[in-house]
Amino acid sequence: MSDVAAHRLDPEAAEPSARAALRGPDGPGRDMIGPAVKYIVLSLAAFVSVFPFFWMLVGTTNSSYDIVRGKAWFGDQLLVNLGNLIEQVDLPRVLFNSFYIAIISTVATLLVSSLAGYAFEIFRHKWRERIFAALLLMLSIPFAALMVPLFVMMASAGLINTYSAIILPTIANIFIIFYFRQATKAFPHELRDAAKIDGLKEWQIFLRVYMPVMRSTYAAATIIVFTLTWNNYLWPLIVLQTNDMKTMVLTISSLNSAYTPDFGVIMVATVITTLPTLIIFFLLQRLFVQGMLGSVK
């Protein structure tokens, strides 16, 4: 019998060969089609997310007609949006007011809530718990039940139209002293202890102990509330009734509301107000990154 038939004959033999005929081809071929279809896929999602971006960026250097034709290039008409929107709107002094309200609620917002935060966690008390729990409930409560008896509170103290309004209910962020007391569980208490019988007091422990070791923690917190604060759109648009205590978020808006929008002019002024946030996680993106994974260093 010949080897080719005894081969025929021999099950054994022909598994391997079935086997691999089901399996489909090897090699370096199959291991490539993987990560290529990873690739793909990732380079779709980053283009859906940067395509808006970079449409804002080219609106900024066309006119309103050829942004809304479509023109999906770079133009030469950017100092001419620029002075467009200068002439329109005051914008140092819209400026100053989105950044003093951004500045101010960042750093109260980031010092109040960090030491309920921590007050939460280091000092027992029977009623910790559902102290806590009551202000998780209220997290529950949409802003809109809020806003008319915020604003009769705010009318009464003669609040309306100006920064503090805007600024005080911002100061006690349920969610910021939520993600302190979380990062505080990873707090070393030894650290405490030890400032403790250094001589030092709560409030100097808090300084020049908690606040150092969680900078991370801090840096995530001020990019989420800077930015909260910096888009914060509903509530100023309530409480803020006249032109110079405007935001450049309200601006943007009186600017699209017009009845013959100049679309370039909004262009500029939406980049404008992109850049700030856009700064701020750049400067802090690796301590934001730590800060969200609950690092303490």
The other form holds:
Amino acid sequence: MSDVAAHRLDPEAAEPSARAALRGPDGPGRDMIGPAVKYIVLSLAAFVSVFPFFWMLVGTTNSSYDIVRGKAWFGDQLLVNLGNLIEQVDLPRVLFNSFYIAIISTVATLLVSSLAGYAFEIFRHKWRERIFAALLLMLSIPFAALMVPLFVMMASAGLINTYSAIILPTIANIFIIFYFRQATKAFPHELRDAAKIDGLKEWQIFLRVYMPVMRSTYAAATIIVFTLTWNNYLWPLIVLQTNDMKTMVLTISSLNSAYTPDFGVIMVATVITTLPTLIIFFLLQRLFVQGMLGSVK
Amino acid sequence: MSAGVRLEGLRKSYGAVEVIRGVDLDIEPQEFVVFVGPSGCGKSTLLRMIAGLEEITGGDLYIGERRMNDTDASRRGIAMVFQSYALYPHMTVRENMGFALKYAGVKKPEIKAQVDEAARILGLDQLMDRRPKDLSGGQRQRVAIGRAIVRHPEVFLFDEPLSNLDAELRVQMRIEIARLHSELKSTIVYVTHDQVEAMTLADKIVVLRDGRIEQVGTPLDLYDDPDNLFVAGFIGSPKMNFLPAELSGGALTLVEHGGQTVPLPPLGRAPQEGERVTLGIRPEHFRKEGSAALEVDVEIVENLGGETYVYARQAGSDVLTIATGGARGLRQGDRMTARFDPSDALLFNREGLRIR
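Let me have the form predicted in complex with its partner chain next, following on from the form predicted on its own.
Complete assembly follows, chain above in first position.
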């Protein structure tokens, strides 16, 4: 490129008057339009994301009447709402149900699905890719199509209205198997070789080497599975039939379907339901990001 | 304690694809053997078969006097050092080094004593509580070697252990491995594609191609007396020059050099009149003196200080690599006379086999 051409194209190299001409009649103002639009859009998106949480928190401190009226600031009804909730719902029992199902489901799903993901990636077999493709294909079957056969299965096994009815169908989670298989591609196979030479059996390699090395993948999967099972609504609604088995999500639903719903109470119940997933997310956040980027460096 | 290794007709197939095609090899106790060969020749697969990390499809493997074909990797009396170090990232250096002993049921004080001894040999004393991510490449490789040492194996297996290190560190580690070998008096099987590593470390080099052994010998045997064109071209850097030739009238006519003739190297059995052969001359065998001479035009000059490599050719010929010692002042486009003594040259037949 000739000097003249370079001079023409580089505003910083040009004379001040020429620089202004290059920027156009509105000069520096034009440079600010792009970022301004960007920040406006981002602010709107942030508002849309955060407002429901704010509204939920505000709602816990207001009466049902104020919430319906659209009061958007904190009130003094928090303890009243909490008292009403405790009066209407056996909170410890419902929380126990939710935690029991979510924790057992998460542990079992992670164990079974990570084992499957590990096996799919590590062991070669002529049917491997076909079986895996068949598994992935099952992701396309909507839950509505599985609901009735699953219910019949659970009923014939005598599991209706038990924790097992909720937990068992979640354990082999195809998405989590897929996720672990993808993550295992980054697991150094030489570590497995080294462990074999060190005398470890395959299950010991999985427990003592694979699991610790892939901990960020496990963290990310924990957040995903825990949130899914904690928030699970439709299937528990179908198979859990007595009040003493209900989970928090089902409880909120039943509060909402009352003849005159108390929105203050519903908001308190909603906050209590949201807290565990938030706490887990913040506890595992650093590992979650690593897990999403790839576990092994 | 070190043991020999014997491979008898060793084979490995993946389905219909045969990657190791009948390898016979004897490795003496305390010997340092290096497998070299181009990518995909099967050298790492062969090492992994010895280690027990790849199943053996055919043939027999003996370590010491025991047949090891079906023995678990951890019971073969071997230890392996990997290219990527393969250190457990969630363990400290001490835990990494003691891991195998812990699984072998060795008592804690004994593990500590052995780990400390290996750390002392390798100068790792100050790094024992660090994790692998806090170590440099050289330190990681030393830990990997330390992990192998504590097992007191009968045979050490090294799979391109220095490939991930920078040039300077590679030289240091090479010297360290040589020192370890003389100190531990152990049998070592070492895979590399780096000729310098092979030439400097090995008691015996095994050159592999397409899953077969091309030649086995000491580094200088292979350098001075290769069995075929492949070994002659593979061993030595820069590689040997190959000049197509034809025997006519008791001398060699160089096909690409305008029919110029050079005397035959001394041979036990001379080729037949008219036979197509290949004349091999190493770059350093071109000298100022010599009964054979080639007129060539200089294309590129590489001055390395102590050595100068000239890449030159005659119109229509392949490029010749000529080592001119410390000679300087040659420029691109200069005409030079490359002389050599025919007794330094090697002759190969049409099949690439050496004519001696």
